[in-house]
Structure formats: C-alpha cells, structure tokens
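The chain below stands alone and is given as structure tokens, in the form predicted on its own.
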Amino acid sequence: MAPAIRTDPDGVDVAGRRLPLSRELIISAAVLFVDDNGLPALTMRGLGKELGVEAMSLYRYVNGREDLLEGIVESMVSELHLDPTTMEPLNGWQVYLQWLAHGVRRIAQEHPAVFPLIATRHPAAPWLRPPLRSLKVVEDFLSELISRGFTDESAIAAYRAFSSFLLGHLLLEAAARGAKTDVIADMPSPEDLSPANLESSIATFPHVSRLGARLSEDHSDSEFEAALENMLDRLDRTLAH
C-alpha cells in the first residue's frame, strides 16, 4: 500500500512532509490506490480516507469519480507526448514508433490495473483509438510519420495498425499480470461529444484536424483481414525455417 497520508486544513503530510492538497496530488494518489486495490475499489470516499481527508475536500479539485478517472488517464498518456528533443532529425520513423510502443508498454507493465482503463475509456474524439487516445499523441504520431515521407493515407493506416497491435498485445499482458480487463468505460455526456466541443478541442492540432474525416472512416473488415494475412505469412515463414 502507499504510505499513510494525513492532513491538516492546508495540506497533507506524506512521510513527514506537508504538501498542499492539489489536483495533481489527488490523481497521483488515485493511481497508487488503483495499483494497490484495483479500479473497482476506487471511490471518492475511499481515496479521501487514503489521503486522510473527507471526500468533500477532494471535490475542490476533481469533479467526482468521472473527472478523477479522466485525470488518471491523462496523467498516464501525457508521458507519451513527444518531447521535441527526443527525436533527432536523422532518426527514422522506426525509432519513433519503437519509443512510443515501449512507452505504452511501460505504462501497462508498471500500472497493469490502470492500463485497461486507458484501453477502454472513451477518447476525446470518437474516432481516436485506444491506447493512443490523446489528441496530442495522435498529432505527434501523424506529424512524425508525415514529416518522414508517409502520405496522409499511409500515416492513417499506420496509426490504425499500430494502435491495434498495442491494444491487443498489451491488454493480454496486463491480464497476465492480474488486471481486470473487463472494465466498462464511462460514456461521456452528449454535450461532451457535440460537434462544437470536438471542433474546439481538435482545432489546435493541425494534422488531426485536417485528417479527421479520414480517421473516422471504418476499415475494420479490411484491417482485420490484412492483419490475419500478415500473421499467416509470418507463421508460414517460421515454418519454412
């Protein structure tokens, strides 16, 4: 379990250090709570008890469990936002995809109880695919590949194939580590998914905004068949060797 945390009116004491209660501290504590107890056990009352405060104190910083879950996902996925200094100009797109894949896998390994939430929670736009559910991360993805010679169509195809690979592989890995993978994501309100709200959110990401219509196209049948054929080809090559 996480270290015992006690509070006074101005903050919480963690291992003898008084820290002001904040949204960041609450979300960090929530991640630790889920790591230790599992996602179904996370309640505002239970987290408040862990922090040594009344649940009502948490509502000054998070608007209930729904907002808390969103904060957890954002805090995890923000680690995947590309630092401009991470990729050198001469690095190939493979380097970026390796960095991104290992970053997502690290989250799944370090927080297996949290990862199913990242994998199932409804994204900011209905056509974004988990676990790459952040507009910032998808903008990074499209920008990196297009700047390295991918066409719009091939970048979108890569995004779909890459996210499918990560989701399938890492959900199985998280389940093997004891995570409950039957998490049902809370659906956002109709207002959250309104065209006006989505347009406002996406407008600051030029590649996502420009390619939004094509990202929303459903190619699930052809993608499944292509993935199946690729797997059979790999097995055939393995048998040949």
Second form
2 protein chains.
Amino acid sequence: MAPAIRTDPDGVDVAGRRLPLSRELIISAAVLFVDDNGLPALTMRGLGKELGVEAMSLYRYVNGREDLLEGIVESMVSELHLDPTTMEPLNGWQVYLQWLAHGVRRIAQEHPAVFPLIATRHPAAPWLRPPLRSLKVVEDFLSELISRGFTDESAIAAYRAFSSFLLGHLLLEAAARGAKTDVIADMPSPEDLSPANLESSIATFPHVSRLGARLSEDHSDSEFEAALENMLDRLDRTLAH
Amino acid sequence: MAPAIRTDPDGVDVAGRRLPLSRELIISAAVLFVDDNGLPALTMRGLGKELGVEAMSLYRYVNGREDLLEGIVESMVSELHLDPTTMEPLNGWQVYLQWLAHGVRRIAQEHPAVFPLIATRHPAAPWLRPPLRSLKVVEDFLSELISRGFTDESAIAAYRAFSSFLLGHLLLEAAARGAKTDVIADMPSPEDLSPANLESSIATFPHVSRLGARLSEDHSDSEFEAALENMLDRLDRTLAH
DNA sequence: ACCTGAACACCGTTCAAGT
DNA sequence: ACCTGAACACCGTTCAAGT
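Could the form predicted in complex with the DNA be given as well, to go with the form predicted on its own?
Let's see the whole complex now, leading with the same chain.
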C-alpha cells in the first residue's frame, strides 16, 4: 500500500543500524509519512512501525499526537525565518514579500498533504494568521515593512491582506496538486464528471459540461504571479496614500 | 460539558416525542453539534447520544462518518444556489458576485467551526474549488458572468480568483471568530502572548510586542468589503482589457 | 536511559438479533 | 421497518515492568 517510502520500513539505515530516536527524527519521518500516505493515515502506531519501534516509544520525545502535529507545522514554517547570517540583504519590501510568498508556495508544493495542517490548525496566539503563523515570521514581516516606510497600521494591514492572499491561493493549489498524486482512500466521488457521468449532466449543467476541459487546466504559476503582483501594487498604492 | 445545546439531550421534542430519524435531521443535528462542540467532538456515538439513539441507528440514513461530513458540507453550500422562483432578478455581475460573497461570508460567520470542512475536504471533482464547491454553484457562476459579457476564459479566471479570495479571507475570519467562542479542548498555547509571557518576549520580538494590541483588533468587516471591491475592480479591468 | 506489554477508554463499522 | 447488543479492528495514552 505505501508507495516508495524513503526510509527502510523498519526504520534502519542502509547499514542496518537503527537510527537513534529523537524529536527531530520523528517529526521529519512524520512529514515523509504524510507526504506519502496522507494526513488521516498518520497514527502514532503507524508512525512507530515506520520507525521500527512501538508507538509508546514516541511519547518520550513528543507530548502526544497533537504535539507531533504542532512540531510538523513548526518545522515547515521555520523555513520562512529570515537568517541574516546566510542571506544577502534584501533591498526593498517588495523583494522581501516576493521571497516570502515564494517560500510559502514552495512549502505548499513540496508538501501539499501537510499544507492543510499549516492552514487550519489553531495558531499559538489568536492574532497569528496562517500560513504566516510563527512569532518570528510576523516579527520579520513587520520589521521589514516598517523599516521601509510602512506605518504601524499599514504594516499590520499588509500582514492581514498578505496572509489571506497566500492562504487562499496556496491551499487551493495544494489541494489540486494533492488530488493528482493523492493516496485517495476517499470514497469514489459521487457526482464526478468522468466521461460516463458527463453526458447525463450536459442538460443540467451546460456551461460546466462545455468548459469541463478548460476548467481542469493548470495555470497556477501565472495566476499566482499575477495575483501577487496585484497584491504588491495594492500595498504600494496604500503606501503613497 | 456541552453548553446550551438546542435540542433536548435525549433528542425528544418539547412534547416528549422522539423526533423521527432522517438524513436531514441527522445532518442538521450534526451542524448544531459542531457549532457547539467543535469538529473533533463529532463522533457517530456522540451524535447518536445527542439524538437519543445508538450510533448504529445512524447508519440507516448516512453511509458512515465520511458521508455525514459530506452531507454537512452539501447542506451549507446549497444555500448558495440561485433560486429564480424566490429571488428578484440580479442586474449586473457585480451584484451577483456581491450576493455570492456575502452569502459565503454569512455561512462562515454563522458556522465558523464547520467552515474548515467546507474549505479543506476534497471536492467531488478535482476542478471544483472550495468554498464554491458544488456543480450548481459553479454553473450559476459561469452562467451569470458569461451572460453578462465575460468570455469563457475570463469567466473561468474569475471563478479561480474569486474562490481563492473567499477561501483566504473567510477561513481566517472563521478561525478568528472560532478562537473567541471556541470550545478549546486544545492544549494551553505554549508561546501565547498573554501578559505573563509578553514581557519576556519584548526583547526578542519588539514589533510584535509593541503592536500586540493593534494586531488583535477586529476590522474584518471593512477589510472584507475593501478586498471584495478590489477584486471586482480587477475583474472589471480584465473585462475591458 | 530507553523501549515495551498490558491495559484502559475510546473510535467507526458490521451484522445477526430483537421489537 | 427500525433500532440495538455484541463483536471486531482499530485509535491515543498511561504506567509498571523489562533490558
């Protein structure tokens, strides 16, 4: 059932040694597991088996399943931390927001099955807005914009608008990407528009039937870039008020 | 534990008669249950108890838990169907999109705990985009726009942009609304910025600390209207190409 | 120090049996 | 026709016990 898992099923490396358990190892194994098998398949017992260990062993390193999910989200979002030691300085808030937007998009594309977790889990503080849901990311966001001409208020408004933008676009893009690759243990979709059912629905849904092929086309790259440009232009206009 | 349920805990009406079980009754009871107790609390056994019946009885009317969730989503989204018999004719695609946007927003506001379900469940067809995830809604959408000057391509582009817009804004708004009312059986948030922890993080997150109060302010009404206006203007511009 | 066996309280789901 | 008891295969989680 599990296709092409990246670790040996018994959680041993190529030399046959068992990898030493740790929070980091468990979380990264969980990410791979969700990538391959989908979120509902992630159970403590199943992940334990993947690592060649009983489920109870995991409780030494993570405080239960909820904490594991939190760790997964945190490990993904931390890729968006600004790191001055390795990054060249950004010139302009537009460059920063472009970098940030494409960073989140890369996460959504590489881990489409994990992204719904990033999108819908309750953040640590009520004003944190997925997918920009870590304190460090928000601090960077506000700092970059305010140091480059935004007022406090406009930086906060930008944070709200930008998080909504990223969430809507990338959650739908991840869902589309997931639907192609997906380990669909879901039920066979009842009102599916496969060729068989399509004919019977031409009368009821003429536009949908006629445009079915074009509705399925993937223009996510150009659509994302265009919407991102529009967002940046809009922020620029509020700056010049 | 369960606060202010709207049906008698034994699923009987005021006269003491047991309500006759049906798919519709079960689904609407499930919606109320999720509104009050949150999505994770919805179990077949728990819902059965709420209706004064054993869990197994529900299987006569719904094909398992997944089908129940599907029924919940479908019952909410069907509120967005155009009904020519009761509605006055809409003049202009802007009026239609305003009506649609506010309809989805009302659902998100009235059922914030259900909205993540509408947002993240795999739709019946891969090209359906939550929250506009029913064939009828998409047919209405395309029909309204194409009959009012949109080309096939621009109507499809508008469907994509509009669904992304609604999903991003309303999922975040529902999450914020849910966090206030929520039955939070969640763990105590570890990096919460409550007064106690706030002081220690001023050094690490100066902007966040300074703006904490303003980050928590709710401007969702005006922000939604402004972003909706912007979206409609953008569509209007592509129309005039 | 690290892992496990056994146990507990839950799930969803099936099916023969009751009324 | 409609509901239930009993059972099965799973969960997450705890804790005393093993090594």
